[in-house]
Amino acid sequence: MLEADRPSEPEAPLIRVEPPGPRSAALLGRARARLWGELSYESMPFVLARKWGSVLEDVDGNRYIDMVTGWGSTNVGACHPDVVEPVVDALRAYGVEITDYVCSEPAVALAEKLAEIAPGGLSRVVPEISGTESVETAIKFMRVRTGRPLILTFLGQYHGETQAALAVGSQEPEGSRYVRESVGGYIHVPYPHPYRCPFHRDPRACDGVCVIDYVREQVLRYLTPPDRIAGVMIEPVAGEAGVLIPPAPFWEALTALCREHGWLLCADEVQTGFGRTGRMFGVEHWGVEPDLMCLANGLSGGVMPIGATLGTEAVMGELHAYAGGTFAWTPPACVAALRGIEVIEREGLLERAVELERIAHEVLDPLVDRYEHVGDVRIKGLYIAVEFVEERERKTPAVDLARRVHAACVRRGLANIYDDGMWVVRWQPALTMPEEMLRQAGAIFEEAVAEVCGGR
């Protein structure tokens, strides 16, 4: 379908109620009232009725613009009409099929597709229904490889929620609890970060080599020798810890650090992948080839469950290991996982991506000088944080200030991601948002800042 066969855009932002509005909060009060008590809704106080896009419209009538996408889901744009309607023709078709037992043309085609758009020698697929999933299969292929029993990860990240996702993960304490003392094999060390460095430097001179540094002068001196490690764990751009960025250099000396010891190196990409950082795959910045790569999310094209760990012919080759599952890889998730590439291809995404960057610097990065509290702005691609401070010298993190500025969003009809008890608001669009509603959501969001925190 061509762009201007398209409907367009409706007028978001729209606000006919304060949300939650009379028929979100009945729903909200019955969804409380039977759902697992963690979903309380909090941050995200309305109920979806449609989303097309970029934007969101709740059971009231508002409608928001969207910087959730499906948690990086909806980087092509919600229901994208030349993936929908593939995908509904295969459900025709197909309905459910175990992939594992019985080959279909889609699967075939999609894990062709993908060996040809990795980086690297990546070149072998293994299907999976979802990121954890991903990770699960990565951690067994690092390990049943090498014949090595620990992973090297990093703090902060975020790796999914099964018990061996959680323990490779270390986002906070609570989400670990009786994880730890039940799953072993990982090491975390710091994440790079340069406007909190772990080790103390000063932001505009920590290239993150210290991270490495620390794992060489102290992990593989006083922890484990190097020859008891299978492979490290890392997120090109740590996304649910606000979106760190590691510097150029981190990547030399890890690279380096992993031909050193033959430690096979694993980039989770379920959420920097297909286009969220500019690129097709976040490690590509670095020019990082990994021997693993995790997808999910994107892979999706907004429509269907899906996820992949890809692997080269060293790793994957004529390995043995149980992976997969009755849901990877149905016919019709493989279809919208083929047509959202192809979007992204065809439209030229990548380098809207790129475009849409430069526009978010510009409406964000001037918030740093203008308000005392906002500390750290930090984009690459679409993927883009605002940390707030309570005090701009000590970087005391500021909480309530960010669940307020989130909540002063919402009610204006932007709609970020923000976790309860993090000082960090987030945004990921699609990658087709229009340049005019990125300007607006900028906007709206120096106005939350503004009331929140304080004028200029």
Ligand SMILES: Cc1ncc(COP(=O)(O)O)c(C=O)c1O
Given for the second form:
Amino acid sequence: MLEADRPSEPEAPLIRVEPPGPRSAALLGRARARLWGELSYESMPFVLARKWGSVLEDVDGNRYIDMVTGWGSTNVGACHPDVVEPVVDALRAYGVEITDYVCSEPAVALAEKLAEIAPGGLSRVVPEISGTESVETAIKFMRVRTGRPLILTFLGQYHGETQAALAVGSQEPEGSRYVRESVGGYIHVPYPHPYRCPFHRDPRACDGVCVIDYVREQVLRYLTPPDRIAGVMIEPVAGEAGVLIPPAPFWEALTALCREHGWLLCADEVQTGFGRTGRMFGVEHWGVEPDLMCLANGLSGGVMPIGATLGTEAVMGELHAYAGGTFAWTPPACVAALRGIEVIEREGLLERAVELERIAHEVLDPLVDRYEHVGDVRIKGLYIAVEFVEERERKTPAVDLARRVHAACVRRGLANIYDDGMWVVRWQPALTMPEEMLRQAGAIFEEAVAEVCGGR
Ligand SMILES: Cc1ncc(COP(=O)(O)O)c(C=O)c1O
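Show the form predicted in complex with the ligand, please, because up to now only the form predicted on its own has appeared in this conversation.
First the chain shown before, then all remaining chains and molecules of the complex.
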């Protein structure tokens, strides 16, 4: 279906009753009584009824502009008909199948397609259910292939919630309370972040190489010989940490270090993959060719759970590392992934993301000059963050302001990503979001900032 033929999205935002409306409130009460988990319903005080493209509708009839996109999963827009219809057909034809025992054509075609679009020599594919699983598999391959125990990783990264994923990650201290002492083998170093340079360089001068200097001068000097390190796990842009974008010289220094010591480089592209940053994969911005790559969210076509771990022939080859699972790559999930990639290519969504990125800069960059409490705006493609500070010079994190700005947005029908305790509000719009809607989101966001942080 051509973009022009697609049914247009309904009007949004549209707030009929302040969220949570009565139906949402009742359902959220029931949810809190039964669902276990780190529920974020204070941040998202409504219950979803349905979605179109970039619009969420709640059970009280309110409509929101969707900046959450199922945590960066509905990159082609929610419920894209060219993905949904073939998936429904595949469900009728195949239902569930165990792909590593009974093969089906969609699985073969997807493996071939991923090998075709992946950067460098990533030619082998492990089917997974989720991003977390793909991280587990990548860690396993790094260790089994090299025979070395340690993984070098970066502070603030997020990789999932299983034991190894929490151990390689470090989003917040509580996440690893019962993990650090039992799951070992990880060395965490600061993530390159010029705005808050971990080595207190001037933000304009910090090129991220200070982090690699630290690895060379401190970690390898005092902590471990290099031949105990199997590889490096990195998010090309650190999303949950607040969309931290490493400068180009950092990547040159990191890849040189990996080559020097035979460390395998694994890019966790679970969120940066499939156009999120304006390229098919985030590492393409810096010409980096990783040895392993983790994929999920955007791979789903916005429709089915699926993940993948990609590796070079040299890393994966015929190596046995025990990976996969019953529900990994059901044929309908493979169809969703194939059709999602097809939509990205056919509708020129990578170019579109770059065009929308320009608008995001236009609407958000000026906030830094207009409002004392807006400390930084970071944008890579459609991976977008606004950071709030109490005070410009000291950059004291303004958690309460960020939370209140987010709440003021939701009341106006703009659904951001806001993690409790963070001082950053994020947007991850679909690559198909209408330009006018993105501008409207910018206007709503500024209204909310003005309400909470005071006038211009
Ligand atoms: C960078 C990154 N890695 C791994 C994961 C875990 O993926 P999943 O939630 O599909 O298990 C996420 C989830 O958002 C992520 O952002």
